[in-house]
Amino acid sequence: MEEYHRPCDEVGFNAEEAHNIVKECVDGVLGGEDYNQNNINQWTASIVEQSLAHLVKLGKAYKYIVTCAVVQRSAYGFHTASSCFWDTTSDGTCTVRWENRTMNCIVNVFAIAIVL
């Protein structure tokens, strides 16, 4: 007989699932928009709050950290880096890169397993 596992008992972070969730949130907030400095705070807040809400709805035993940066597109590029010290068998991260003709957006999701 096969063992049944509740979704929150899954081992390992599903980066592809998180990527799809975040990409939908970014598309919903920034899709069709042009860069406007006056909207950046609202856009970034919406992206991180919506992403976090959808990740939590998955019902998995993780603490999440979501960051978002939106910059005006330029010839200078946009580079980020991160490093984590954690359990690579259960914790994870994903990065979503999104762009249009006027702006670039980078969203990072860090998922830390809750072990009771």
The other form holds:
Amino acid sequence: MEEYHRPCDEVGFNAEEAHNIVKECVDGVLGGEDYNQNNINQWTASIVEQSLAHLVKLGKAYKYIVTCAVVQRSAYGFHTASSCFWDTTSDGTCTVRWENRTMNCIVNVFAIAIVL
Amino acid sequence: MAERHNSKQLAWRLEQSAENSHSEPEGQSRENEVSVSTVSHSDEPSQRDETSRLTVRVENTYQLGPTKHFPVATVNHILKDVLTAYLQEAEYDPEFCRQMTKTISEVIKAQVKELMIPRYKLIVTVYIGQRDCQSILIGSRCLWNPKSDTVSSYVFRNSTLFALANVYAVYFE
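If the structure you just shared is the form predicted on its own, then what does the corresponding form predicted together with the partner chain look like?
Full assembly next; the chain just shown is listed first.
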């Protein structure tokens, strides 16, 4: 069997590309919507699934972890932090913050390289 | 709305030579015999460190899967212990929680690393929020190999705040 050599024109995770992809997904799902308790489950699921599907379409050899937090806009504070133990040359992360009048959305994408 | 998003990365290198990345004033680094770790804090989605971009080619191990699987239950206990220890008596305060999220994620990562599960990469995420009548939903989806990769999670609540900690463990093939 021939060994598959992936076209190596760029090394490491392209955060900008992922950022654009995710931003489009979030705009598509939440754009123009107001916070609604009934739909929130569905929205987070679609954001995450669509982002994942688009990331996979890039065709790169990565495992992806996509997390999404949607918070109702209020006077209350919210903090997130992440800490990663990996190989910085090949793996990477990207975070997208999105907001509208009634809610805030934070999407994190973590990409871990698969060595073929 | 008072909202802060912090993220940080810990670098784990295969090479022996130490290369410290440029970090914010709060950064610190420590070195042990085979790996160099650097800590940098940034309030923006992190830019890649200016390090070597050469891909490391590793030899074939002929291993099909992990010899030792990730112990989800043990890690659940670790999360529970760490969150309870740090936040049991805490009141929500923006500066305090800002620092706490970073500290807690570092502590959890250090403790899970101590378990010495070989060939697993770790991602620890911590969410802390003020608790009172607002609604929040946090979800995640992962594209990975379910036989070897897994996630562990714990939610802590007290009267003024809630905290969610997730550990994603990905097998390095």
